[in-house]
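Single chain ahead, by itself, as structure tokens, in the form predicted on its own.
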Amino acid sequence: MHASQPRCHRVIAIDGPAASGKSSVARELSRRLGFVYVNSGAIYRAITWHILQKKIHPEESDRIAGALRVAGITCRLQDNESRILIGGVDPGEHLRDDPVNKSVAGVSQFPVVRQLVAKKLHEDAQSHDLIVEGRDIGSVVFPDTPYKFYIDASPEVRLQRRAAQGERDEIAIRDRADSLRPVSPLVIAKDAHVIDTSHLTIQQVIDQIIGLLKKMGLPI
């Protein structure tokens, strides 16, 4: 999916399961390197919010496809982060609403949704160096980037982090949905560097990633 599209800028892929720490790592790494930070999960959540606003059931793939064709989805930069707008509206404050939490896994499983998100990410990569976090960034969306990292943590630690964030979705259920999804499931890209963050600080993880990037020849 979109793997053959030309890419003018560098992309660092940060994949991993929910509450692994990848968002904190990707944001801080973006700040350190000056790359644009993109949270692909936020795009899926924004689409889910839009679908729910349109009173479309998360399993109605045909209606979802129709709604997305006329949604007017665009991205803009704010504080070196990519933000998604739908019909000119920034749904940012609603991305963690309970209805979105409950429906995002269902909406994001459809190929039409994943293809749209991948298209938006490739458009961003035409203009900026990116740090993109998600679940299929290194394996599917940008398989040719040499800069791939898989951020993980134990289920117990991730559950504690999720609770601390005020989230109520169940880690085990989300893991199962992500891993068994027929389209672009959560997998570790074969050439990704795996980092377990269970007992590491964000700074320790960042230092480890930067050390690996230097070994790969990325100017830092």
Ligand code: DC
The other form holds:
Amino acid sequence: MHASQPRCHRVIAIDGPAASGKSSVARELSRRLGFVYVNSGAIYRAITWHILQKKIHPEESDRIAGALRVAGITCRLQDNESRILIGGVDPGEHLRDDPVNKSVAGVSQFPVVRQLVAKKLHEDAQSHDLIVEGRDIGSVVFPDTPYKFYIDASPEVRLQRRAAQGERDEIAIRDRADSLRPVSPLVIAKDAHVIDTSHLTIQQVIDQIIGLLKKMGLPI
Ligand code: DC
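Return the structure block for the form predicted in complex with the named molecule; the form predicted on its own was the one displayed.
First the chain shown before, then all remaining chains and molecules of the complex.
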């Protein structure tokens, strides 16, 4: 991984399981603080979409590695959000398609995929202050950032949130795969602040995080 690479800018890590509310929180926080928002799950989803487009089976790690070597993955800034282009295409509208939901946890278990995503995130951190959401951001990708949050919610609330978004997403299966994979599993970084959002509004979560960031000395 690239955890030891020098980082010029500040990074706020927001990790947590599927449908815990971390995207809404991270996006709103980026508006409030002016940091660039990066959804690392979207990069794993874009890679998965590309692999499926190429008719590569999500378990064929060698073919996945080969496809990624030639894919041309770049990020561009849009409205203070980092968006991924793969092979020159922004797969935005396809990122939450059923086949992507089903395969993304499998594709993201492979070290070659994880190293590529970590490299992209480190490149972003060379030029911008970032709010990065994901599964291993505080534990593996940016272990030296002091600003780490783990956003959680009960399984019932998370299921309700996904259903309200009108999405079919087997979050229990993804949670299991994300937590049990050998490389960079979903864990709570030991120095992360854990926030259970089950009974909180986004605004309440943001207020808690901003309060904690101020206490940690971030000038905001
Ligand atoms: O945040 P999300 O549900 O959109 O993430 C989709 C998948 O991407 C998730 O099931 C596992 C993978 N992922 C990961 O392995 N590591 C990250 N930092 C972010 C996402």
